[in-house]
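Listed next as structure tokens is one chain, alone, in the form predicted alone.
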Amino acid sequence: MASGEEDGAVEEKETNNKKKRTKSAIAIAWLTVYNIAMTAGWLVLAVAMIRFYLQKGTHRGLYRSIARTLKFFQTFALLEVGHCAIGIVRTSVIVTGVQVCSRIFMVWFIASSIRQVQNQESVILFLVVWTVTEITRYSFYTFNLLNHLPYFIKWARYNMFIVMYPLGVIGELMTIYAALPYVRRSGMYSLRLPNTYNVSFDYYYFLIIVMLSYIPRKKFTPIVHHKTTLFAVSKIISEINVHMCKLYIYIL
């Protein structure tokens, strides 16, 4: 009798480590196609801004040609959040979720929504780092995945971000700033008072608090050394506390 308990004990646990094998097998090969999918993606962005460019000779204009392709796969990102949330990737689901929707935000309601700031030199420079991050990213993942990772994409993966990083806050943070006139002017995504659900929001304002919300990030503080970075770092954050106090005053 013992015996049989027993057997049955082992035949289940084999049983279950079969399934566990199997969605494993699944869930790298869900991930494998998705990381090449998206490394393909950022990759057909990057040489249509360099195409671009090359016909063009300028930037102006780059942003609405890319425009569309560039919505989807940042939009598509979010599939990530699913990942962390259903445990077949292990990392935070609000970490990621954060860093998503803050590009999802820039795209659709920055740079997409209000075309005055298009042609801005700083929605160039987010976009070229995004691309460079997001390439060397996600073939990072399809390489790991198959258990063949290159030496320079590793390499590329854990210090480019030196570089990369503060740029991509810099050209974030001056695209939102360049936008601020227009979006204060049109009162775009702007509720204002009185009105049926008796709620005011002040579009302009929530821009303001997003740029504030930048600062804090440990990771840019030791790495922005440059002179030329923390002057344009020093203006940005100036120009802030000019509009901090006048929201004080708008207040009271």
Second form
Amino acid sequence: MASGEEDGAVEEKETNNKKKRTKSAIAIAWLTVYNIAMTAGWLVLAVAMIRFYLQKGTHRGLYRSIARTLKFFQTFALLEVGHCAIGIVRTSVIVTGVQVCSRIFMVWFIASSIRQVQNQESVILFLVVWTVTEITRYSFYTFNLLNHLPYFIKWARYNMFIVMYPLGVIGELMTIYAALPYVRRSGMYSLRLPNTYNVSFDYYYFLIIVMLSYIPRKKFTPIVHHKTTLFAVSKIISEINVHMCKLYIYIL
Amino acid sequence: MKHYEVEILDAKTKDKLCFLDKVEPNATIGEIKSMFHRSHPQWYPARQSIRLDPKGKSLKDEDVLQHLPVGTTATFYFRDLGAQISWVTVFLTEYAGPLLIYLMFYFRVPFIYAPKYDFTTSKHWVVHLACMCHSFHYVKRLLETLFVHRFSHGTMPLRNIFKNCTYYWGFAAWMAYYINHPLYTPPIYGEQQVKMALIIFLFCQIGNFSIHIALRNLRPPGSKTRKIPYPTKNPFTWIFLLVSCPNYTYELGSWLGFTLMTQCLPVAFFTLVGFIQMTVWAKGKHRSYLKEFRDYPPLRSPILPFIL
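Let's see the other form, the form predicted in complex with its partner chain, since the form predicted alone is already up.
First the chain shown before, then all remaining chains and molecules of the complex.
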């Protein structure tokens, strides 16, 4: 009786393993398609931005021209939260959720809804940063899934963020800051007293809190537990060190 | 009488931290913790986790040495639980806050609302009622902490007090701000709504108190025994037939009553968050009841009869 139960359990385990392996094949196929599509999408955005600038010679109106495509691809990234939730991508749902939400917030609730900031240089700054980062990221995932990762993509993924992240933060923060006077004046997305449900919301102060919450979070997220990343960072720091020592000796 | 030898190793580094010889076979883990504390004064017994296996479950203070699966030289693993604070201290702090904070908003202490409203009172009688209910609720909780509850664990990690106080004090301030605001709008259905809400609130307060008393009576003073709670002569405890943790059910009911009474969205939000947390706790408690007692009544749900 006991051995019969055990056999049943072993059989079950084998079918489960088979299920896991077949599930992985479908998952890998889907993820490959998804990542190729996203790489393509952000490439389209990059090309559209470059074309606009070459044709018009100015960044004014650039955001408006790419707004719909940007909204589409950035919102589509919500699927990544789903990928983590069902386990086909090994990342925390919360981390991915926070990152995607902050992007969607920037696109829908700042840039697209506050027309007056759309021609700010800071918008172009974060758009460029996002485009470069996303193209690198999605092509990295694609090549990884295809088990053929060119060195320069790997290098780009682990090294470009050192420059891209601070620039992105600056771009986003400056854009939100620029939006503040318009938000205050228009009272948009805000609810004042008195009202039936005795609640209020001030978008202006909310944005200030958002700006404050940016700084500590963004500092640590990219420094993921990757030896390569830490190695790259420490290499740069030691390089700087060497140069400073040389400079010091030279001055002496 | 055979004496035991006890060695205590660090669970992570496996360093030998302490060696005790001539330990009585009927010594409890609690006593061993006291002995360990003597050689390492910074680790008072409440912050010691003693286990048989570095990754295993903590042993209980009541476990007796000779009844454990160890030889005459017993090896235990130690993990530091971090600075601890007593449950009573945490509860008193986290409940005193909302009581005082709400009153500050009720009396319209300066710097909260516009200066012309300082120290004025609201013209709506529901606001006065809400203050009485809110204050009554937290006074009840404070008194229960001091005189009713019998805690299984003496302590919890110190960082919990910051987390818990932020939650209670923060929400209390947020709710109190709107209810006591000069521009507060009383409930749409007026007196009817408030009276209904008050009945629900009081009913659930009495219910919650009855459950606390019933749970207290399950456990003799100073003990940590666990028994299945059953309905008593008090009708408010008859809900035990359907629910494992009726104290949470009644608590939810009280806050629903308060939400209805004040018609304030932040209160509704507080009720929702509290409900989610209590459901998690109720499910955990229900699961441990089922694990511990073979004859646990099958009809019971964790928090909401038949639903959750």
